[in-house]
Amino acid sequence: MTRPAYQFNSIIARSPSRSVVNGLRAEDRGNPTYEGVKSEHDAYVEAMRDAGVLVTLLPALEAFPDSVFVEDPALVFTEGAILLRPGAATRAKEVEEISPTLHDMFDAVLDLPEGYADGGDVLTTRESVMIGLSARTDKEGAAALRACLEKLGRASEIVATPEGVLHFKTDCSLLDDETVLSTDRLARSGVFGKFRQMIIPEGEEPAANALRVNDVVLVGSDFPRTIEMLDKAGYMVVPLKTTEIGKIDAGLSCMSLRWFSDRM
């Protein structure tokens, strides 16, 4: 892959449903409001357009509270898409809902044959696709995903997610092809030995789920020290409100499927 791993011209997003207030969460931080999630999602979609991507916005699915987080049931690349098997039983049928869109937009669409894997556990870098084992991605699913990625011509590796962390990307994001943004607990695991690492200031750990899209880095606006750190390092930061989606264990990467389309 010659282009940067963060260069995109296309994304898929899905409007939040009113049932999003019932979304899954590991701990109770209070219910989000539909209006709050909708406002944060609208700003996110607008920021994506400003970053230079074409947005395909899918309709809300009231039967699936977590369906706004389209990154978990599928993965997309220039070479094709992979339909996953989410680790939460209530999200399994989201795969069926997004499948027709992916078959319309990609020549190659693969199905994960066994195990469980969530897209939130997958970090795409220039060198490889990192698959984090977690409560939502098991060893069988990770191995099956590696086989699918090999069919698409993508190298991959399986890594560990710290105990108690929902998804691998809950604790990290790619800033550029040589640099990752990481929590201290994930950095100490040694998974990013090949990268320059920028460590999240203590107390702002949820900021690790930032998102580099072309020339900008989207970061939760509730994390001023992280924003200041990235700004001083020369990154073009776009702060976005994530207060409401954070109540249901979500961050910025969750709300889109991103790829560089050769069809455009």
Ligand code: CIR
Contents of the next structure:
Amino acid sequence: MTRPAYQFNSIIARSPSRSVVNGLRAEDRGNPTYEGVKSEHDAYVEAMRDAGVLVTLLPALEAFPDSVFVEDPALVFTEGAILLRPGAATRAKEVEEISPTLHDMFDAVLDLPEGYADGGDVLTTRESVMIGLSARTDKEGAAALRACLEKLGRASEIVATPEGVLHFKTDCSLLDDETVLSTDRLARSGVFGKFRQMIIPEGEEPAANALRVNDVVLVGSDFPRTIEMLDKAGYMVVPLKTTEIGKIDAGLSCMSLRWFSDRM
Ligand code: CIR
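Please show me the structure of the same protein in the form predicted together with this ligand, now that we have looked at it in the form predicted on its own.
Once more the chain from above appears, this time first in line as the rest of the complex follows.
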């Protein structure tokens, strides 16, 4: 039996830069403060350690406001890493910045050869890797990514992200190997046919970007009805503040690359 898709012993995170206040956003709801993002990031790293993972914390990169969101320029698995081609021009060079770390930590490091793909569009489940098409991940990138995943022995499928939603995982997360947490708009598209689905209460859509790590589910603390729903369903919820990163369209998966390393 293969290991659960949410079992991790290692993550890579990157400290936020002061320039994070200029992070990309679809709609301007005011700049986040650096201090606020830093404190949300510190609590996240601490929660990860408490969940039992070894944290590799990379230094802040002032030239890249969104570089704290390390999930987007790469993908990591026990079998190896893939350097992606982020769909936002200001984020493209984050790949070069994370590349040396991945080459140090993984035996196999593949490069996406063409197209565009962001890690935020990729949901790893036990059976397959779901790749959501979005404004950041195009068909060419998704097809090239499938080929890279095949080299790592991973089955994959290409799915749609609802119109106007930044990333596929903006609207969903894995709760366990049989269950996803999803917004109603994404669930209605039928992509999660094989899964049990828990639907985000109306008005708390940003809570969908939660994160299962080992025994716990990290959930934004601004979303009490989602927390209550998961708690009642028996999940061990760790609420974390995401108010500041939420202003630049980020949630809990964005701030780490997670994998089970068999080097440990
Ligand atoms: C961006 O637009 O790229 C950042 N402001 C937010 C990235 C969030 N990343 C993620 O959901 N994986």
